[in-house]
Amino acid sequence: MQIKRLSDALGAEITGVDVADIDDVEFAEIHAAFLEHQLLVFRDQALEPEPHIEFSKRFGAIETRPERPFTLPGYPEVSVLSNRMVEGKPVGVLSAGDFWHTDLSFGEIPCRATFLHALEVAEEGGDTEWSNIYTAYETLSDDMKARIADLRCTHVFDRRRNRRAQVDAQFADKADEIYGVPVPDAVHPMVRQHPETGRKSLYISPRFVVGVEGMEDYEAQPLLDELFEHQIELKFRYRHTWRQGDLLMWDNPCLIHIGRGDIKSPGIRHMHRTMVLGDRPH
């Protein structure tokens, strides 16, 4: 196992591995690297739904939801994200994470680690790219850390709530089945302290944060979109540009990320993703 750090802002790189078969050293090895790179990429995976599933399953368990739009049959552990059309329709979500987010933050509990296999790539789009939250809020001010340092904010579902995240075009016809599920909103610190590294992360997201509780929105908008424009700093930023066989997992509480889409034609983007549970933010 060959591991080749990625950027200066996050991310590796690792080699010479196949999840499907690791023992217990290379897991410790692996789940090391995670905490200290946050994003690890492995190269040349040749997954099955099952290894897939039971690799993601060492860190936790996985999240699944009875009315989550295209799960891969036979597997509900398993969202498929693809822009390939059968007959006229889309056998995958099209466009997820077309905005800033950190994966599942409307849940109380929400996304630990993301694993997103590349099954086909285009050759042109369809990029993915992370910041590290750690390091926006490490770089904060001294008096903005203490302004923000017991703030808790509102994070919900519902993308007809956030004035920042439109209706996603592919659920414009039927938004009120797709965002009117019963999901509770959730409250987090806006601080959170990561529950392995003990580090701290400026844990919001354009995507899913709303408001901060306690605070009108005439002071809170405005904190809001100051910091959002700070976590996406460029020297915070790592871009992964797939290849196929790539199998990425990333750290949800110290990391948010976003889909760059614009896949050129007939280029076709076919994935596998599941998603382990973490704890409750604090």
Given for the second form:
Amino acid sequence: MQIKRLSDALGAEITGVDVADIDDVEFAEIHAAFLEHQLLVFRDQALEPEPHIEFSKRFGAIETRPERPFTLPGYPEVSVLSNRMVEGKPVGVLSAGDFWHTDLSFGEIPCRATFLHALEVAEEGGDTEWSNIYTAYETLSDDMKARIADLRCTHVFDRRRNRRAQVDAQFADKADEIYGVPVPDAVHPMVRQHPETGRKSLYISPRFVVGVEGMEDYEAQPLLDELFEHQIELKFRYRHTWRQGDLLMWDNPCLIHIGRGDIKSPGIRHMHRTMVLGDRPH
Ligand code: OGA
Ligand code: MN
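Please give the corresponding structure for the form predicted together with ligand OGA, as opposed to the form predicted alone shown earlier.
Below is the entire complex, every chain and molecule, led by the chain shown above.
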């Protein structure tokens, strides 16, 4: 197994391993690399849904929501992200993650790790970008660290309640159907301690955070704007251009990410995704 750092900000590429068939020694090595680099890129994986699920489960309890649109038939654990159309209908989620976010932070128990596997990639477009929110936190001034130390933020799923997000075109005519399902808001500390490394991160994102508990908007919104801008400074970021067979896994408590979309026609980008849950942010 070879491990190669991908950027100053985050990420490592792992070659020479088949994630469908790893032993405990390899797992320990992968686990350590995951904590060190936050994002792992496994190249050349021919991964069926079962081993994809099994590998994910080594890192936590798998997230399954049978009512979620576009899961793989027979596998409620696997979501399909795709721009393929069959008889005029998309076979997957068209634009997952079109605003900076960390996965499932609107939940009481958010996502720990996401595993995204590229079965088909387009010639152009469809990159994904991550930003390191450990470093974003660590580079704040001492004054700002003191100011935000005990703040808690409201995370909401419903895009209609977030002036920084827009209702997704694919689901616009079904906004009530999608967002009308009451998903309770979650309140999480703005500064989160990672469950394994203990390092602190700036655990907010413009897609899900809409306010600060106990703070009026005239004060909270400018503070959030400042922090959102800071957390995506270029020096914290890594941008990935996908290759067919890539399996990426990322650590949501310490990274935010965005899908860049813009897939050039007639390219097809077709991915399978699993998620595992983590701890209650503290
Ligand atoms: C996700 C996500 C971005 C992309 O799957 O959680 O944000 O580029 N995906 O597909
Ligand atoms: Mn995402």
